[in-house]
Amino acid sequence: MSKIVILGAGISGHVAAAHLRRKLSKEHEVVVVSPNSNYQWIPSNIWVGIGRMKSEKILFPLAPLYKKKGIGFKQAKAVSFHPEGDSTEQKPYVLSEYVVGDNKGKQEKVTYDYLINATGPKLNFEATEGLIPGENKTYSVCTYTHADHAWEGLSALIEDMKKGKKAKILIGTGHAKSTCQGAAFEYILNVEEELQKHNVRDMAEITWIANEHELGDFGMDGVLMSYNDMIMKSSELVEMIFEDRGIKWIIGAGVNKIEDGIAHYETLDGDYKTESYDFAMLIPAFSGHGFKAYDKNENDITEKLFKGFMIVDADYTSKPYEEWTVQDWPETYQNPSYKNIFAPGIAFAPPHAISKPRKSKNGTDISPAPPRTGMPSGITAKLVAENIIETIKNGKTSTDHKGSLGNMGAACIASAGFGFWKGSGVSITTYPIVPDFKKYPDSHGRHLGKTFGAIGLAGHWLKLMLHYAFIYKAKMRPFWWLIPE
């Protein structure tokens, strides 16, 4: 009998647990350890943040579902990693601490045969002074509770505008190394649309602020894509959208301090500037959780497992941008020191950024970290689960299932508005996620036949359908596995 422990119940952790439980017999144990009681479909946080969807529509409790499906569940947080066990426990384990109930504060050695680290990122708000969700007129949509608070702040501002008060809205990235520009981009389009619906658009100045060196970088070094019968840069597409909607922009900006209604930032030119606002939604920096790891003799071996995020089968050799290749990126998400430990989704340490790194004239790094989206998270979690399943069934290590961001595509849909007949979607499909300049030298590292953009109601419909499809899938309803990741 094998015991597989999954840390985290987000997209990666939940996907891995679902596939493992479906394909392994009941003699094998699948256990999820997560401090969160609910599963949430994060892409729909955007609609919660404009008041068009209640947070209860994008989440459901994990414990009843896991009990029904035969998946163990411990509502606890990981504290430290012990991949060799210790003097009293021969099996490898993760020291975990319960966060609720009678066992709150109690620690347990959760042993495993295989470990999937799907803890995702720490939302590192403290990396930017004063960036605290719900304070200093700043908000976030990174969690459903954050999104609820964002709508409270935005709706109050809309009411003020209806009374004749002019307002300034600032949306984008809240740190010089933030990622998830795509989520901020979708939110700014939805906020603009919402102001139109409330007939107060003329009362608001909306500004995009980001660490991108140009619009549409999205942490992917920008995209050259097919658009209708043209070839267009993502920067041109986003500029066209912003100009059409009257959205201003500040780029190459590393936000470093927030005061009440004032964002301080440094530009790539080395200038220090400020931007005032009445409402801001700024994506924080992401970081690892600061986990420690120890060998059986209690010696610190953190450097074998973590480089901020978890170390996997990537090439972490430091090299200049010009020497980066898709071969640097992992394929199996397996830790090289401990082959029974994996880290799909956002939990793995990327070998480097995707966008070209840039520094300000003052030497400050101002450029996006690699994007970490739901589609690759689900795909990598499934392939990790498949490799573990085959290893258990065949009795020998299997890594036949592989998937690098250098040979994987992603579809991103930024839907503006809500409802079946009202709304518009900006769809960008990219292949591969990490540009392969050797394979596609004339199209900025992407396959033009598989990299394209579109604007219209169809994309909005697709986003809405995906919401319901993936909630259905996450609830493990009949034939859920037929829905792709």
Contents of the next structure:
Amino acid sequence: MSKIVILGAGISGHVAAAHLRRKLSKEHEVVVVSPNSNYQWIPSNIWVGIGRMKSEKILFPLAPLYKKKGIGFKQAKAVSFHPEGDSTEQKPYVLSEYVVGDNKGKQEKVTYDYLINATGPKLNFEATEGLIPGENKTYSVCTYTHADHAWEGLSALIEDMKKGKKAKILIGTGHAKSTCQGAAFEYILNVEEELQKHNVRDMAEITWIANEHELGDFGMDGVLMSYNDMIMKSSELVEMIFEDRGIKWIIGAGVNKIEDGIAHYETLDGDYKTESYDFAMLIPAFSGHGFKAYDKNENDITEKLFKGFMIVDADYTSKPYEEWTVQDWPETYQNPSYKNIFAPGIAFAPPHAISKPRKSKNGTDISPAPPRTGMPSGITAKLVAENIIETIKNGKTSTDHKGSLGNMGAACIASAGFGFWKGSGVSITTYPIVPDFKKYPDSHGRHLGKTFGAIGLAGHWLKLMLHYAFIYKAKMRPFWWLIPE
Amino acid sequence: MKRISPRMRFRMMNPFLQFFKFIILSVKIMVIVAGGHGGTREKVK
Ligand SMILES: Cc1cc2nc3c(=O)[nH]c(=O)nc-3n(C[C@H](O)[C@H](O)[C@H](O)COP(=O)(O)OP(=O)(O)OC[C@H]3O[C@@H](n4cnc5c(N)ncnc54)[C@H](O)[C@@H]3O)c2cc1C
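Structure of the form predicted in complex with the partner chain (previous: the form predicted on its own):
Full assembly next; the chain just shown is listed first.
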């Protein structure tokens, strides 16, 4: 009998738990430890943030589902890792602290045979002075509560605009090293569309601010793609969309401080500038959770497990951009020191960025961190679950299931406006996610047949279909496993 | 500044044309994303 503990019930933790439970007999225990009582389909937060979807539509409570499916659930947060146990506990464990109910604040040693760390990112708002969701007129759409809050702020501003107020809206990244530009891109297009629908578009100046050195970098070093009969750069595609919609942009900008209605930023040219606004949605830096790890003698072994995020089978040797290869990226998401620990989704430490690192003239790093979107998060979680299942069933370590971001495709369906007949979406599919410059030297590291863009109503339908399909799958309804990650 | 011509916009927003686009995109995405993934290292000597 084996016990598999999964930390986190986001996209990757939930996918791993669902597959493990489906394929392992009931003698094996699957336990999820996560502080949030709900599962949330994060990509649809964009629509919550423009008031077109209620947050209840993108979430559901985990406890009843897990009870029904035979998955253990502890509403708690991991505090520290003890992969060798300690003087009183022989088995490896994670020290966890309950966050609700009578047990709130109580700590428990949650022992395991296999551990999946799927804790995603810490939304590191503190890394930017004054960047606090709901304060200083800045908002976030990274969680459903943030998105609800953002809609409150935006709808109040729309009412003011209807009364004649001119407004400035700033959307993008809130830190020099932020990632997840795609989410901000979706949000700016949806906000612009919403202002059109409320007949106040001419009252607003909308500006994109980002740490990308050119538009459309998305933390993926930009994308060269097929678009209709042309080959187009993502920078050209985004520029076309922004110009068409009258959206201004500031790029190569590392936001470093927020005051009430003022964003301070440094540019790659080394200038220190400010931008005023009446409403801002800025994506914070993502960081690891700052977990500590200890061996059985209570010695600190954090550096064996964490490098900000969790250390896995990547090549972390420091090297210049020109020497980066797809082989640097992990394949099995297994920790090299403790082979029964895995970290899929956003929880693993990437070997380096994907976009070329850039510094300002003052030496400040201003360039996007690597994004890890929902699809790769689900795929990496499933392959980790499959390796654990085979290891348990065959009685010997299996790492046959592999999935490097350098040999995996991803579809980014960016909503560009909500509405069954009037909605729109920008669909960008890339293969591979991490460019392979050796294999595809003439197309900026990507396969042009599999890397393409499309704009239109079909993109909105796709995004909506994915919303319903993935919530159906997450609820583990009949034949859920037929829906791919 | 108008960057998307009325003809292009019509094609982007026409439900009939977009229905076919939706089918094509869904299939292409399925093939690319669900069509497999793997390692990268074994191929490098
Ligand atoms: C606004 C927005 C829009 C997006 N849109 C898209 C999109 O359209 N398409 C796409 O592919 N991707 C999109 N993404 C990215 C996608 O949401 C992420 O890739 C995905 O959520 C990552 O999954 P994860 O499981 O690794 O992390 P998360 O989903 O962040 O899950 C982490 C889990 O860990 C839990 N946790 C945190 N701390 C602890 C702790 N100490 N102990 C235990 N558990 C803990 C959390 O409560 C959570 O349940 C979007 C992201 C954002 C923010």
